[in-house]
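Only one chain comes next, encoded as structure tokens, the form predicted alone.
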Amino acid sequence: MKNPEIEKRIKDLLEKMTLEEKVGQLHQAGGSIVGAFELSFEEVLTMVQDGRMTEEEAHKMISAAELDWHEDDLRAGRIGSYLGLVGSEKMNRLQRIAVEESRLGIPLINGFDVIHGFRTIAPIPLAESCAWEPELWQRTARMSAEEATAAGVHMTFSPMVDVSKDPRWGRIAESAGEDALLNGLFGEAKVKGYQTDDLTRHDALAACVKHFAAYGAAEGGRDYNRVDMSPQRFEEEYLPSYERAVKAGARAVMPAFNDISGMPCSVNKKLLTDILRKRWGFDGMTISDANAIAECINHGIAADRRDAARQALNAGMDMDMTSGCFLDHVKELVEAGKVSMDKLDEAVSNILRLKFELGLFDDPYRSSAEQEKAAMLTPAHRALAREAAQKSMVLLKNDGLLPLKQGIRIGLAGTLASNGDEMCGTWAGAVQPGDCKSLRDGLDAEQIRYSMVTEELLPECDVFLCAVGERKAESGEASSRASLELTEADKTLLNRLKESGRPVVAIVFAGRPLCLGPAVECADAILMAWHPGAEAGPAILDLLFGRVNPSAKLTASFPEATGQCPTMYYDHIRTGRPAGKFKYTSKYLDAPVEPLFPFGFGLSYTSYQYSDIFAVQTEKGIHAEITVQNTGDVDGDEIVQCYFRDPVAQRVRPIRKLAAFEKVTLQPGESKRIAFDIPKEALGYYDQDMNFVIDDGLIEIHIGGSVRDTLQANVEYHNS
């Protein structure tokens, strides 16, 4: 509900603003590098994305260069926001120009990609989602907000809640995997952690949900590619995660680069107005992705930048990230009657509302250099990053080798074992060299004996720790891959270690699921470490030596081969000829039907037994219960997963659908009764005519430790 006092202040300010000043509020600017030529922050980003510049070169250029922040435009009221500005002193200087030297004194809002940490880097979102722990997700968001706001950031372009079923897409690293419920809960927790319940707090960070919508369904897993799907699938599998994050109170939304069935999201009125504002009641700010409005020309939906600006603003876009289309053309569009003054005022109001909600008009200078320094990489933040990494790493294989015994002699192999900077992963905030600890750093800190494997030498040791996988630049934006196989160098290294006859632990660093068949063949144990962040090395050792019992479970399926992608993900729609031994069924001739590691899978150093499943219809839906017992000899956290299946419906339905989950701590021999309440709305779907329906009839409830390992109870469901 809108705050009446804020709405009055917005109205009063709008009455004082010139047309030019209103247009200026719609413009988000980036810094330009001063030199013989003009090179904006966005142009540097583009050069990194298309391979003309490495991330390291870009970081070196931007950090060493003097940037032009267009102060004259700021004084003239032609800038409403900045992108990528880091540093409290720098932000306060520019804020002072906006507040004290522009005619109306409207403060700036500074946006930055705080995706999984600012200086203290947590695991990438795909990794952290494997903890299945909303409370953890909220705490790491709070950590990120405390650091980012101290450095002058007001808004983060996070959470990303794009359901991602194709690991070839590099940005799966930024998502919570292939399930809509998990992505929605992840987004909800992040929004609450970033924003708190009081946006005027100096450490409150406005959340911008992205990428609206269905960006994770880009065809072929190619970034920026088309999305084409049925309206039923769109509503059931992709929209719910955005809605949940918006309903959690996110104050900004970023439309996606992609088109949906031929209409780019940046100019998509159905998305930005009909669904977001009218259906969901969103009254925050929308902001384009970088240069996305201008790219509508490339899409072929706009004739030129002026036309793109007209379509975007009329569709419901409020702020233009760095393309300059709004700044250059909205004034003339309003004067020509192509955009109404009411539409412009609506967009400006949405931007001003967020600035008022953040308290920037009354308290524009949010931090100092001393506060900024004190907020970064604190012991408490490092401890949280270590906990998050521990809870995110998935034990995929263990032939009894783990946990390792103290005093064991280690042979350390693989270049990723020694490079801490590679541990941060994609979009790692304002991380600096040396912030993140490698596996080797962890061994050194604990004075654990190890010897390095070289091309000439396999040292004498009791076990090999072999680091394989992806470097940080090989996942994330503009990092789609046609092959998810391990490199030839990694496969050769694994084979060489196996042939030694000594046990091997494969530690996989990556921003996406990889094809790990060679690791399964060669290694006695596999730990999926992902890109685990600042405390990578210490957290890995905590798990390897059994100081922490692995509990994480996959939120995305791992394919046997790249050609399976998108693989038979857990909630795949059933076919008329399900895979079987008979040739004429839905399968590949040269690959298994099922993924190598399924959704929900993850091993522990203990074992769990499920029994006594029960389910019954209630007034609000279905109530289900099951008993879980720790049948091993160490404490453990088990992620209990509850799925349902509608075997006969008016439209083809998924094999299974995640309805709920709970992480439970059990001591050896201990049993607990776990209960789930599935709301009846979760059982519904859209029929052929886009009516939302809930069927009478049999509903199967499946509860267990992964999608492949469950007990079943049946409920004869009746609508009343």
Second form
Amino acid sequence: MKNPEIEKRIKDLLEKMTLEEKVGQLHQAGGSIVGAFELSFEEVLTMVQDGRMTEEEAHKMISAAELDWHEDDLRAGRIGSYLGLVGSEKMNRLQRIAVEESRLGIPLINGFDVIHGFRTIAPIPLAESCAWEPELWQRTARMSAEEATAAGVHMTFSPMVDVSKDPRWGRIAESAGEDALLNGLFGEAKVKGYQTDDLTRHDALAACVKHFAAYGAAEGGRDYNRVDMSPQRFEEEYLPSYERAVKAGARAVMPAFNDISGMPCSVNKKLLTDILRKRWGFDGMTISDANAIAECINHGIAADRRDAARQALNAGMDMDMTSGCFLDHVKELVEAGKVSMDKLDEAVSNILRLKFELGLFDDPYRSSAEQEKAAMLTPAHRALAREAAQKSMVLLKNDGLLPLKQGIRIGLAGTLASNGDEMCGTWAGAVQPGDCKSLRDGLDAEQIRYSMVTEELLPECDVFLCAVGERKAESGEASSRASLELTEADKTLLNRLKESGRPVVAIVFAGRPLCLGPAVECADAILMAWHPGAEAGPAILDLLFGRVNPSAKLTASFPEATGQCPTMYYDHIRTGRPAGKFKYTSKYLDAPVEPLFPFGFGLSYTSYQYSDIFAVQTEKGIHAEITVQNTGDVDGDEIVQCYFRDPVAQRVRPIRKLAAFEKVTLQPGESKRIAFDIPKEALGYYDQDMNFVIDDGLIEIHIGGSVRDTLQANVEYHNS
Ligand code: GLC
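Show the other one: the form predicted together with alpha-D-glucopyranose, since we just had the form predicted alone.
Now the complete complex, all chains and molecules, led by this one.
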């Protein structure tokens, strides 16, 4: 619902703006690096992307170098927004130029990637999604917003809600995994946490939903690669997570780098106008991905930068992130009638609207050096990061070794056990060395005795804690992998420890599912720690010593072999020859078709029993119930998952689809009756002619502790 007073202010301002000033509002600038050599932000990006520079080198150079924020352009009204600017004093200084030295005093909006924390880093999104707890996701988003806004940031390029079914794709780390419902709920919670219900608050952070759309379906799991799928699958499996996040009130949307069946998102009118604005009623701002408009030339859809600018603006793109195509060409495109003044005014209005909604016109200067310092890494934020990490790490194996007893002698192995800076994972642009605590830091803080395993020495100990997996630079953007195997060094270390005959706990740090067969073989227990953020060490020890009972469950399937990707996701279809013993069925000669660890799987220190499943049609859909009992001797939180299947339909349907879930706390011996109400729309899908249909007939309801471990009830559904 638009605010009439803001709409009037936009209209009045538009009437005063020159064509150049309107074009200036469409341009988001990055800082250029001055000093040793003149390099723009995007040139650094390109150097990192084509491997001429590592991310670490780029980060070190950018953070150390004095950046040129193009102040003369700002004064001349040629910049509407910044990317990558951090620091309240720096932001206020540049904002003062925009507001007090430009002709119309239009304030800047400052965008930054606050993906899972700012200085207090929470677990990577893929990890945090394994908590299956929207209320937690909202709280960590709020924490991020408090820190980022104190550092002069107005908008974050988050939440990312790209359904990711292929762990070869490095950006699965930034997602809520392979399921549409979970990604949608994750995005919704993050939008609410960032924005609150009052965007004018100094600690409100505008949310930007990305990457619109279906970026996670890149062919071969190779980043930036083509996306090609049926319109039915696009509507059923990929659009819903963006729609839920947009309808949660996100004030910005970022189109993805990829094409969708041949039409790049940055110039995709069907996506940016027909779906986003007309169907969903979105009235916020669209902002391209970095340099993405210019890259439409590489796609082969634009002849040159001018053509790319024309197509993007006419498709519904409002702001250009750092390519400069809009700044360089929109004026002449309007003068030549290739872009209408109305279309330009629409884009400028969407940008001005967000600046008015954030209160930047009336209240442009935010925070201060003191407020900024006080906001970071507070005890409350660290406590929340620790809670989130406890709830995100998944216990994948436990042959009775865990929980460990106090006083046990520990042998610590693996370089990742001692490196706190590796714990932040991908997209932690503002983190400082030392912000994140390693497993070893955790042991030191608790004065727990341990000996280090070295190349030569296997120390005397009762148990080995063995850290394996990925470094943060191997995860995230432009980090696709053709093999998900553990490194040879990790495998050798695991075997060496196993041969010692003493028990081994494998602690896996990674931004994606990996092939953990060697860990299953060599370790008596496996904790999937992901990249768990600021409080990695303390949270791991909370779980290993049983101070907290593990409750997390996987939101992405773990392959046994890389070759199973991307087909081992949980909501696949059966085919005419579902995998079976008979040769001529859909399977591999050299690997199983089922994942090593399935969607929804995670162990606890207690056990749960499910009974008395029941399901019935109601006016609104299907009502289902089940009883869960804690049959062990410690309290636990169980994530009860409710799936359905439509076994005979007008198009083949997934063998399971997550419809709902509930996290329930149970004391030892306690039982609870859990109820789910599945809206009938959730049962629907698109037929061959793209009609949305809900079938009459049998619907199977499957409820349990993972997708592979459920009870079943059937409902004869009559679509009244
Ligand atoms: C990157 C990413 C996007 C990020 C943007 C700004 O290339 O694709 O997720 O928000 O650039 O850093």
